[in-house]
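Next up is one chain by itself, shown in structure tokens, the form predicted on its own.
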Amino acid sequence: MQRLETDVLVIGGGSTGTGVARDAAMRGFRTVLVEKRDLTHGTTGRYHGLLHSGGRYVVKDPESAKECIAENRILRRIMPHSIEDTGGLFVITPWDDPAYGDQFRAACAACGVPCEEMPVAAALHLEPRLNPKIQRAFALPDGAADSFLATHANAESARAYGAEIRIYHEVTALLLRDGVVWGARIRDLVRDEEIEVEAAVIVNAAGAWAGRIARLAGCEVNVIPAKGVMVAMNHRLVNTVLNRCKLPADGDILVPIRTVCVIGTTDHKVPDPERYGIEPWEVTLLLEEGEKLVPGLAGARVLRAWAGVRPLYSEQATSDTRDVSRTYALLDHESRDAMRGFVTITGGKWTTYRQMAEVTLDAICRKLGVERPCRTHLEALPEPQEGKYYTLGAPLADIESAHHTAELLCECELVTQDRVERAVDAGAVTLDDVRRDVRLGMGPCQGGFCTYRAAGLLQERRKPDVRETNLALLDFLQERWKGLQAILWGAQLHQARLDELIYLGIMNADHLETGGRKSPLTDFYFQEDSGPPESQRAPAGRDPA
């Protein structure tokens, strides 16, 4: 059994698990992150891309306001690259109080959210498809932000400070003595190897997963699994962040991100993070809500739908979770659970991710003894053009201004070869992965004329027995496929026979090879969904065809 040593071992790699890694390294901590599956596959990137203001919550979670703005501000400057500038609108429309926006106004200047009420003839002139009927709007300083890239660009930033970041290792004990969480026996997934990883702090951030982890340290952490359901339509409808101005509730905000825009999210409890479903009621109320934002946008070519879950945390149990606080917490075990050397941070927001990596390392150096103060907000990630935001037609720019068109491999997102060949080269281990990476798939065609081609490359690439090639490509067909089936009507049930006629119809994928493999992600792709059988139906009054 391989061995390792480390002063800090960080559990999970979403936003908040890469951001904790880059600030203990460059705290000048040895430090190990292990994540079991992809960086991003959990909450980090199942989200609709909002980089918060706190206008959501000045009235009914004011902290979290705060933290949001305080962040908001931070990140425009490190990581200038993940976030497009799309500025926001609060709007009052005829289904909400006219008489809360003075209340939003007030509660916005108390929690210092810039916050500037403009004439609905100006907010109609910035964004025409805006509901025309709308009474108030208020413009906020939202944005949208790649989580992707910004996570990545943690990971390597952490990796240049010297950080170990081992994606697919899956924590399966946390070793314990005398009142001490000394190490973790962790399972590379790839190699079917077991380590032993002994630290002098472990770090829990494994975000809807935390309260297993705890528990693995006979810790009790309440977090609720709360299923937030989003849309994406295959174009962007607008170019600004749209809110109701209201208390947050389903079907409320509106996110353009790079080619599309993304209407959420719903807020239900869920039993287990890994199982549930997309039913049809939701699709149909997240449509209906954002048609009182967008007048047409029912009717417009649905994208996919699919998942996240927040990990909220609460210490008392709750029926609703729109009660429970988007602020985030730092659980000491030491002094909860007379447990040494093992914290947890839990809820929070992707926006506050950095700062829940600096109170984290805060009290790990206070813990060890040490005074080495943070210094993630003040140097910029990693990024290919320095101090720029990203524009939505920056890709297209550079691939013309390179004359990279016949080198295109993914036409709907600007995937050129070479970037899908980096991807695989760095160490990808399914093509969901090369997805993450670089959007591949992500698209109108939803891999209906890339993932053969990708395949293709992986086998040119490693030349690995062709059946590894054959689970790959099989892989990342369902993947795509459970995304579809709860908007499969109109334009979108065309382009999935187009994509079933290709693979089903032309390469007869179904009776591709594999000799049995599976991928460490392949029971994840073709588990059963929680939702009934009639989640493959359109919603009540929408053409099945």
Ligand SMILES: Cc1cc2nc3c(=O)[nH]c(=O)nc-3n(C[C@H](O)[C@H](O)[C@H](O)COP(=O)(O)OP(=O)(O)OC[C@H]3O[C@@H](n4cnc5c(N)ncnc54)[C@H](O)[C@@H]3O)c2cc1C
Contents of the next structure:
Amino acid sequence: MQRLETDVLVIGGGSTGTGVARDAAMRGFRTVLVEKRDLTHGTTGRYHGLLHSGGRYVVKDPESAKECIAENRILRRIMPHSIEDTGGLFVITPWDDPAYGDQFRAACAACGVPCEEMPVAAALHLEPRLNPKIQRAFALPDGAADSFLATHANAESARAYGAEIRIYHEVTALLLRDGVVWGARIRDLVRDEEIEVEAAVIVNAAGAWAGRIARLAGCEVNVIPAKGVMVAMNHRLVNTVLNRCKLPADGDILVPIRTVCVIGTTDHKVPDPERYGIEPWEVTLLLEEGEKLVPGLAGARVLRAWAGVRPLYSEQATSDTRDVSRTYALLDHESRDAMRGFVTITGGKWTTYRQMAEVTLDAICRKLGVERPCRTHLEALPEPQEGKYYTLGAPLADIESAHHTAELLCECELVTQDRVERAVDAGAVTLDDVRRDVRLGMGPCQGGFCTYRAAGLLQERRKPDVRETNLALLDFLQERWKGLQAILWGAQLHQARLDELIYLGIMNADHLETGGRKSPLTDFYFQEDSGPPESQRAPAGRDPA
Ligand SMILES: Cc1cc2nc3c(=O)[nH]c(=O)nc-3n(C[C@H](O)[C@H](O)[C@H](O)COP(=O)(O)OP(=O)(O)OC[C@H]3O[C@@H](n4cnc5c(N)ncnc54)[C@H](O)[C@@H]3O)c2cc1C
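For comparison with the form predicted on its own, please write out the form predicted together with the ligand.
Complete assembly follows, chain above in first position.
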């Protein structure tokens, strides 16, 4: 068995874990991060894409609002490549309480969130598709953010400071002796090997899985997995983040992301962070609510639906997940559970990941009796090799100027062969890993034309047993299919039928030889949850007419 020794072992390769790894390495600690799948495979790769101004929380959750605005300012400075400064509008529609506007403005001032009321006509000029019946509009510094780019930039920076980042490494046990968590047993899922890591401090940054990791040390941490569904429309119908000006509810935010826009989200508790489905009623609800912000939205082409699971931390049991604060919690298991060498950082938002890492490392420094100040807010993150946050114009310009002979693998997202080769050579294990790196298969055809090309390239590049490549192709199609099932009507139904004919009719994909193999992805994220009972579902909204 391979054995490693380090100062800090971080469990979880989402925004929080990679943020912690970067901070730890920058403060001079020997650092190892382990992630059981690919970086961003958890909630970080399944979120809404919003750099919060804090406006959403000013009334109900002011602590979270203050954290968001503080970090909003820092992230814009240290990772401009991962953020698009779209700005945000909070608008009162005919379905919202007009009196909330004054309460909202006062709460923004109390939390230090910049908020400027603008005439309705000016808001409509800015966003011509916005519902013309809105009554008030407030401008706030919301933005759109790319968590894939940001997480990779954090990981790259951590590596540059000497950290080791190991993906497809799953923690299976924590090693305990006399009230000390001194190490972890880890399974390398690709090599099928066991590793033992000894560490001075272990950081549990496993998001919605944090309760499970804590249990390995005999500690009870109540992390409630709260599912949220989002729906991507085929076009960028708006250029500003549009929020309903009211207490947070389902389907009240529309975020423009690159070439598309995303309406979200729902919020309900699921029994398991890996077992949840996307129900047609959830999609219908989101489209109905989106229609109130942008009339006509529900009739536009829907590209895909997906869901992520919030890591909501609460000491108490709760029936309504919207009542749980979006602030983060740092749990020192030495003072809390008499278990030394182990801390949990959970809850929070993507927007607050850096601050979560900072408070974690401050606590670790105190524990280890060293004084090493945080510098993550001072030093910019490296620009990812894949370049800045872009809309399609950027790769198009790139292809036309530098790569005019390069072959396009994915026409929808303009992904060239050399970018996929780079992702494969950099260690992407599955085609879904490649997707997260370069956006392969994320456009209107949802992998219809690029999956077989990318599988061919994977085979050419890696030369594995062909059954492994067959499996990679089938896994990718299955993963794409999950996001299509709940939105099969209109143009996307035609597309899905065409994709089916390509893979099942022409390629006979359901008979591809896989030799009974299982990939590291196949038993992850089942679609089993049927959602809350009818009586608990959010009402679709009152028609003011
Ligand atoms: C629907 C939805 C929309 C959201 N929208 C926004 C938004 O717009 N803006 C915003 O700021 N925030 C948003 N959030 C919140 C934000 O996405 C999360 O707070 C954040 O991504 C959590 O990151 P994390 O690193 O803590 O968890 P994760 O990203 O889930 O990372 C935890 C990682 O731990 C790994 N892991 C688990 N068990 C093990 C093990 N045994 N060994 C090794 N690794 C393990 C998992 O595979 C996972 O990758 C949203 C959340 C949801 C659910």
